[in-house]
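Just one chain is shown here, as structure tokens, and it is the form predicted alone.
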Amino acid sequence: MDARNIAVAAVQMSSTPEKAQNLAVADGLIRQAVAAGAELVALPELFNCHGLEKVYRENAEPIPGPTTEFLGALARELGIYLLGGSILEGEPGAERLRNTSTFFDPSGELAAVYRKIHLFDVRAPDREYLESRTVAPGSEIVTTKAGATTLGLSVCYDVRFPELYRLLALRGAEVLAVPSAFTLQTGKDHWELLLRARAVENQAFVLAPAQWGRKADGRWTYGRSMIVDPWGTVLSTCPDRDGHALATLDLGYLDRFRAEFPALANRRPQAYDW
């Protein structure tokens, strides 16, 4: 691995309330990502357990726990900085849940946990959706190290609050990593138009694997899965289906990028009376 360049994944896998089941596929599709040549992974938002409000409850785990011992010894085993996506966190049965990220290092490290912290209380076109039934939201704005990069952590709805994106960048995060389950009517119009605004606005590479296909719940997710520049071009994107998206991250040229184009350096946080 160049010092500056790193090979990133986002998996996409449709997840569903078997988390047995969906252990094992996201096995087998990170050992595919590796195989291709990824030394960053990333996961989609609740990819252990997905689809059932009722299973949701049932299957909510703590950090560390079951789930997390499963991500640490599989980034150990194959030498690769993990991304959790997230899952439930919160002992079975408990009444407010965290949605969870976590970040696992070569070692096996639990190197970063971040609490998504924008939850999805919206009326869809297709139906209303109130994830603060189950979840509570997070307060922690959570940056990590990837090697020679440094990575930003949000989950899913975050991704429409720029501010989060903003401060994420002003921290020093390179990458943004935006692990999602995007509804289908929401995704097809706005999942890649935000992705690449993120992208352009910050100055960064964007990671974000999906879920995708109908979930036991009936509703369907959006998918497409895909890696983003920092001028906003998608460099790898995942078709409708279980797998990956591959890119290698120059990060040589966002060095490049935003001494040539100081967007960030432009600010004039004097000017922004909130």
Given for the second form:
There are 2 protein chains.
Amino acid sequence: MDARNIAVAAVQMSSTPEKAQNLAVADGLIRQAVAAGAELVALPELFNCHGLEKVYRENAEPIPGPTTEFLGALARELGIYLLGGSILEGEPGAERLRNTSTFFDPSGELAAVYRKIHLFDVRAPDREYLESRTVAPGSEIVTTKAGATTLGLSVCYDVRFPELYRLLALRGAEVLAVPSAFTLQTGKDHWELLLRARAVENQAFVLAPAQWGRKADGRWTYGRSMIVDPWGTVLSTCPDRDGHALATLDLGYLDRFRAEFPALANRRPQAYDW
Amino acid sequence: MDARNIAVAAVQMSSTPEKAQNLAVADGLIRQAVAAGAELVALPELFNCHGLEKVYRENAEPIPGPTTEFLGALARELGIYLLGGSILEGEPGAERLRNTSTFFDPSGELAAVYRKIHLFDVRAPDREYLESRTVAPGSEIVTTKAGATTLGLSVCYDVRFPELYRLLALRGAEVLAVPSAFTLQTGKDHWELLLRARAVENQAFVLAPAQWGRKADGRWTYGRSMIVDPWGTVLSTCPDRDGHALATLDLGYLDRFRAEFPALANRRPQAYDW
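Taking the form predicted alone as the starting point, write out the structure of the form predicted together with a further copy of the same chain.
Then the entire complex follows, led off by the chain already shown.
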């Protein structure tokens, strides 16, 4: 077995507006994933608080803050890499927040911070959701080391923008993290499709923890947290309940696949007239 | 019904090294598609000659040449838009050719020429295929009008490169053409996946005619010519035989979808540090 291999878990949960409750649930699910062998555990988008806009403003936190202290302590205690899917970052009551992903190493240090670049703004007759009313977009593309591999960070709606994942792959990402809270309507047709496409076109693993179930705002989330390999094979999926998807990422396979089928090298940047 | 709507067909065939035979088959299949209502007909990659490298060099043609004259005459006679999937372009015996797509309007005029940008080079232990041994890459991104809509051109292996389709969409493409000859091994896992992903992420129709069946070089092609809508729904698929997929593209739906779910407008080009 390749010494670079790493066992990863995508935790699935159904967060509420009650932060203390969500952190207790996350704590239990992270410990379950570690007991099952995970060395890197990823939580979904907005794992510490999911609800209405007002709740987001009330529960926003600075970084460092209570939630990142919780994550860092847990990473250190368990000796794992821990991706805090995302939280709303900002001073309580601030007008516009950030949707921010944090990554901790096994010593409990905050190793990377990514702020969601693409915001989910939909104005259909039957539903309207304007993330940009609450959140300001990030602008920095972030990769970070996890042992001997490199993780590329993103959040949920980002997955519709192939530019971001290509740029992450070009910066060396071998594992693309997509912590999410996809809606049921879009998730049923686009969740697995886009995750697998990002894996295939970038010849990378995809680690996608998700919210599931009905939310405080009445919307249903899609769930189906999953881990995808560079061929697009779904290695593990979490069914509709609290739990996790778990897989050992075979990084030797990734190296061989990229060498034999050099699609990243076959790019033609000179033709891409942005 | 929106006056911009257009009925399109993706012709599926199994081309051989015999050019005259392939053109006769294409002629029959195009007429069948038009009889079924198609106003725009698309042929697969290398529809006029599929086989070994030697055959490609012997059958290459300049543009204009016999095959494009055949296509132009047929477009004029039938009063249709006609996409000549691709042919190998060049003087007979030339060392490196182009894999070239041609597009004709209902007057029989050659309206657009696209030369495949990304070449399929694979070096696996169990199979090697180096398209770049025979073909030189194109470098120009091409869109063209088809009635009241805009077509974006590409060929086969291009579909692994989301950059190209994004650039086509940004140049106004509403229909992405992907004439192909996918292999069975890659097609079974990547064909529908990547076509649907390109449709969804660019909120565009995808028109994908394909080669099917066993080829002169012993390889199997995947077939499953298909037409996909901007939501990623497969509107029509051709089973494993000569024939076509057919659908009327609802361009009013495309307009509404792009207005309500403005994913193209939600891009953040300022963050894409190429």
